[in-house]
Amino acid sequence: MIPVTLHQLRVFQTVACHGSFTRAAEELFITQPTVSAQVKQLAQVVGMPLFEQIGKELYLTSVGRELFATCQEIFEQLDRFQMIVADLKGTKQGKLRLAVVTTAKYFVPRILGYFCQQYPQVDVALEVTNHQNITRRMLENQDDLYILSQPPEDILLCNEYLMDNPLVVVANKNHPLAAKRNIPIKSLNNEAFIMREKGSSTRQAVQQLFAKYKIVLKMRLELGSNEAIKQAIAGGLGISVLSEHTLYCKSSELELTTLDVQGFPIQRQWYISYLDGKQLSVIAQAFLKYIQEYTQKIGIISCPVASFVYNRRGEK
């Protein structure tokens, strides 16, 4: 094969990520004709088409998918090399790719801010999404580290405990149950619930608990944002189950409260995870150490940091 340039590979990779020549051009700050020309030249070198267009959608061909995987490996290795060189020079420089579940946005950005103050030459790509998409990203090896409360058991992972993540029943302060204590869980049978979307680990935890006690989940509203759920609760549309971490910001202004319901809080934990066998970059190792020390320092860890690896059968 005639040698190709890193620039051509970067252009191709960006088009493949976005599925669009236009969006790739915008990200790379070059013109769309330049993007098209670079991809065309690369396809000529390969000797086979890299993309096919069906209607308005752009898809990778089989050889395009192979080249995309190769590009991912090439640029990951180059990034790692640059970080190693910077580390040898006594600096931390490079990119941290971090994906977190939606609820983690209530504490992760603050920790990232402190980390970046200590290492100002580190760039961060932070993806905030639900548990289902986190699992997909793991399978595609898109990130260095993941922060979530329920690591998937069918993926080989190294999981390190960070802190507790209790799930509580949240209601408007004027709700009839707000003044009661030790509320029987059966009382929730008649309540209208506002729930996260399918794929949310919080929703899965609630469904599992309700199935155990034969509680019928009367879902009035489904929302993809914890903030939207809190606003809906404040508006009297129903109650919900949320991570206690979501209540740290402005919940008093919204006049929300937690209900003292039997079976709650649902005890869960936050973990920081990475693929088993993955060679973490210098930056990823630095952040892993930093977040562990930070969570211990602020005194919110209730048990020692524990690491474990799931095998393919989900056994610890």
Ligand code: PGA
The other form holds:
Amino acid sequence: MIPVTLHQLRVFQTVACHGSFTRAAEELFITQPTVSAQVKQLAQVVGMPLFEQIGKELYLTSVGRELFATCQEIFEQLDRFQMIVADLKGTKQGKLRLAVVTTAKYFVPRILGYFCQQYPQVDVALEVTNHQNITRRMLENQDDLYILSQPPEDILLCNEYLMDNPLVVVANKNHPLAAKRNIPIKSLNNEAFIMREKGSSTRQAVQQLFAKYKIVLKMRLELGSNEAIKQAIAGGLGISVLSEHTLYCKSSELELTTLDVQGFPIQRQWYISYLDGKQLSVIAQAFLKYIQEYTQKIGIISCPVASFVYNRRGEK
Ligand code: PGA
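Please give the corresponding structure for the form predicted together with this ligand, as opposed to the form predicted on its own shown earlier.
Expanding to the full complex; the earlier chain stays at the top.
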């Protein structure tokens, strides 16, 4: 049995998560020399280096990666045990780790707020990122639950339907096509297009549809944020395809509209997913049930900037 303490493992795990001794020290409220000393002692016990520094970047060695995976399991088990104890005492207490794609940030924080009002002793860690990063987090078993549109097929997952997530063509209100109906998709051939970054599944869905109709996009700009894209459209830089849900927040102030283009909306659905075989904590189970019940209650989606209305199944 390797003589390590839980504290050493926690320090190591935090350094590995942030790729930085300084940030780990800040998070754990201890000094950086203490962090370094703990990691050094751990490496001595293991008998091999856990990190390697290349330039300014800190990387896990292969044994470091193994230890990191072990730490994730150990702390997950301990968290789960703590939650079971709290549950037996009649309270829900502990941490919920959630990672969601960028389009889901328009509804998940609000639902989390309601959930936390009901369970005030629950702490939440919410990561908002693109599809590619969510996939990486899944492979590293970093979170309890994931919300995304296109659950990866090469990872064994349990996927539960949550809501429809139609992708629509968004343009400036003064765009010449704004007043037209049933616009042929070929008309987009000549439009300056603002695209999400590589690794975004919105981008992938757009590229697939345009490839199907042989549309050659004039990509004017590539941006890693839906909000930045909305600002660029408002500034007249071009059009884009975004989740309709991104248009709920103050979009009317941004002078945006949706274009009625053939082939749109691209029908997508959000799923809440977790790794197959993962033992969900009491809190993760409670949240899963809560969000499913909540989204089932939501009826017609009426987009404030659209000139037409979609129902829950994304039909006009
Ligand atoms: P994205 O994902 O943030 O990677 O574009 C959007 C989605 O899955 O709905």
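This is a predicted model, so every value here is computed, not measured. Residue numbers count along the first chain shown, from 1. In this text, the rigid core denotes the largest set of C-alpha atoms whose superposition between the two forms falls within 1.5 Å.
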Rotational displacement of the minor rigid part between these two forms [degrees] | 8
After lining up the core, report the Cα displacement of residue 60 between these two forms in Å, one decimal place.
-> 2.9
